[in-house]
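Next up is one chain by itself, shown in structure tokens, the form predicted alone.
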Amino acid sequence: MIMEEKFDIAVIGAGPAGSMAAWSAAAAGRNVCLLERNNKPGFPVRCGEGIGIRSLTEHSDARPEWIKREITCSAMISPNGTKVNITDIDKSTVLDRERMDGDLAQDAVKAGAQLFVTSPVIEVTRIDGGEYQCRCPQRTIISKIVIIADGVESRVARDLGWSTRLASDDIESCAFTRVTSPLIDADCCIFYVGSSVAPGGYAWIFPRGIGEANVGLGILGTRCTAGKPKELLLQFINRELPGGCIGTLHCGGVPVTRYIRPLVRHGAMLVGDAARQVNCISGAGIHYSLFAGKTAGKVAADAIGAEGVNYSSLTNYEKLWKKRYGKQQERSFALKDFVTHHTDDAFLNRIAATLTKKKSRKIKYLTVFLSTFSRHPMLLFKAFKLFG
């Protein structure tokens, strides 16, 4: 017999966005459930796990055990192999996402949320009275509000009326694995660009410790064919880390587009990758997800009163997101779109050659930014319009 249970708020997906939403709403005194399709949160990891310390601590109660490796430098490798070292970087880290995601879900449980694992949501419908019915194989959940955090492939968002279609140039097809090799630089995140490495995207090596790293690449959808990310990733590993031991390989999509409008429809709210809340240049989204989840959960909790749900107040979540990160994401999208269509391997090689003539201790991300734009007047004009 399929059980039917009632909650104030149902959160779908126990990644960072979903767990933070469940914790935030439960901590505010609401009756919350957290539905996770896998048998535990944080697995499998489909993420490079990199994040700046400031972004991590600003939106979560970060713990030392989440930190796999602190990063002291970064490097960029041009298409012709020129290496540009960037030593003046903000304090950054590579996370243990499996540990972090598990802890965030347990934080939600400690705050009073009920966690249901192995509970994929098959269908969500809005029923009489404005409540939501979430149907899983083992149970049916009835809730006043639903927070959707089930990732870039979100079927739930489509069920509830959002258009989730992504244009080919608004998604990166990615392949990812973990590699053990004595050739890994344990202190430096390395990025590789070029049409033969990752067309329209980049490849990366993020160290998790001595001799271990997350290795992956993303290819812009317009330049991708079936199986190409996996093929190029294996070629990349064999070239850069020959003889390395390759772990389980995962593939998936990363949105590189504007966040979905609206973020709220009636009593349903989108957070994280399901909302396309991601930096369009780097593909990073952990800090966006932490903020969005925490904010959506609190707004949802505040909207529930003795006389029911004040659905109009749920739009405060979108206002807060737009105020905090909306312009930042818009800028990253505009830059991604322009750079994708106006740079090539020769241009990237020229920038790298220019930067290698500078003293390494003076090279910062800002130096790379300014050098890139100064060599391309149209990019510079675009930058002034975006940041002016």
Second form
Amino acid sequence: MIMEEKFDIAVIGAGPAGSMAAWSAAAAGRNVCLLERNNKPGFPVRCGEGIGIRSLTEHSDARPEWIKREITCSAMISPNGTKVNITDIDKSTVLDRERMDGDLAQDAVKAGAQLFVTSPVIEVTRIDGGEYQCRCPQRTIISKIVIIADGVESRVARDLGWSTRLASDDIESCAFTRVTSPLIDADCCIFYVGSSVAPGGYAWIFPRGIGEANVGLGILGTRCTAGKPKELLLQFINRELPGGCIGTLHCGGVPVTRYIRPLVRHGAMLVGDAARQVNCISGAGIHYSLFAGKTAGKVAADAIGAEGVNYSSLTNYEKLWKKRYGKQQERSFALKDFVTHHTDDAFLNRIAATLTKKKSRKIKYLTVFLSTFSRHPMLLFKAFKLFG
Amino acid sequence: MPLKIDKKVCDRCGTCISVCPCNALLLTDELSVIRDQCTQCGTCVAICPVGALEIEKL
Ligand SMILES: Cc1cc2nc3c(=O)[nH]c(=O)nc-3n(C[C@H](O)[C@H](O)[C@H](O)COP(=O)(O)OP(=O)(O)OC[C@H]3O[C@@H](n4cnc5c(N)ncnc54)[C@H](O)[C@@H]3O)c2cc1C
Ligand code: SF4
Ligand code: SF4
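The form predicted in complex with the partner chain, contrasted with the form predicted alone above:
Once more the chain from above appears, this time first in line as the rest of the complex follows.
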């Protein structure tokens, strides 16, 4: 028999965005459920696990156990192999996301949210009276507000009129794994760019400890063919970490497009990768997801009153997102567009050659390959003029 | 020629779902295709990072 259960707020997807939303709504006293397709939140991990310490601690109660490795340097390798050390970035860490995602979901439960695992939402509909019905194979959930956090596929939102389909030039198709090898630099996150390494994207080596790293790469959708990310990744590992022991290979997609507008329709809210809240240059989305989830959960909780839901106040979530990260995300999209259309291997090599001669303090524009660059879009144009 | 999913290769990552123009893919405990919605356009085939999809030639 299919059970029907009622909640104030239903959250779909227990990634960082969904778990934060469920936690903040439950902590504000609402009756919340969190629906997760997998049988365990945070598993399997689909992430390079890199994040700046500042963003992590600003948006979550980070535990020491979440941090696998503190990173002291970053470097970019250009297509011809020139290495540029980048020292002007914020301090970074490599996370244990299995642990973090698990803890975030448990925090939501401790705050009073009910977690249903192995509960894929197949369809969401708005029913009479404006409530939402989430249909899963074993249960049906009725709620006043629904927060959609189903990650890159963002399928659920389509039931409610959003168009979330990604064009092929708005997604990076990624393959990644864990590698153990004595050749891994345990203190440095390394990015490799170039059309033979990762066309329209980059390859990464993010250390998790001595001799162990997350290794992966992403290819822009328009330059991807069936199975190419996996193929290029295995070649990359053989070249950079020969003899390394390769773990289970996983894959995933990173949306690299503008965040979706509107973020709120009636009583439905979009958060995290489902809302395309990702930095389009670096592919980083953990910090945006934590912020968006926490904010949306609180706004949703506050919108429920004795007379029902104050729908117009739900748009406060969109305003807060726009204020904190909206512009930054927009700029990262503009930059990605520029980089994919106007740069090639020769350009990247020229930049790298010049940068290695400069003091690292002065080479901020190199961070185009890191999220930090998105704050200074004009620098790329200057760089282009300088070397073009 | 129907879309074929190699369930042993598929990693259940959802990347194909995000690009499907027809909303014809669904992931529950495994990936499935909604036949009467799929136009066999091949977009999902090209994006799959591990090559788990194929338009079967008869
Ligand atoms: C290969 C790769 C490397 C990355 N590396 C980094 C990095 O180094 N640093 C960084 O900051 N970001 C990185 N990202 C991005 C980051 O992982 C995401 O931005 C982040 O996980 C988004 O969180 P989320 O909660 O929105 O979605 P997710 O973490 O994807 O969570 C979505 C959840 O929803 C569940 N779900 C989906 N559909 C349904 C449904 N119908 N019903 C119920 N549950 C459902 C899924 O099972 C999943 O648990 C990377 C991404 C990829 C793919
Ligand atoms: S993109 Fe490939 S691996 Fe990912 S769910 Fe689709 S078929 Fe499976
Ligand atoms: S072939 Fe085209 S329509 Fe069919 S599932 Fe793939 S992307 Fe969707």
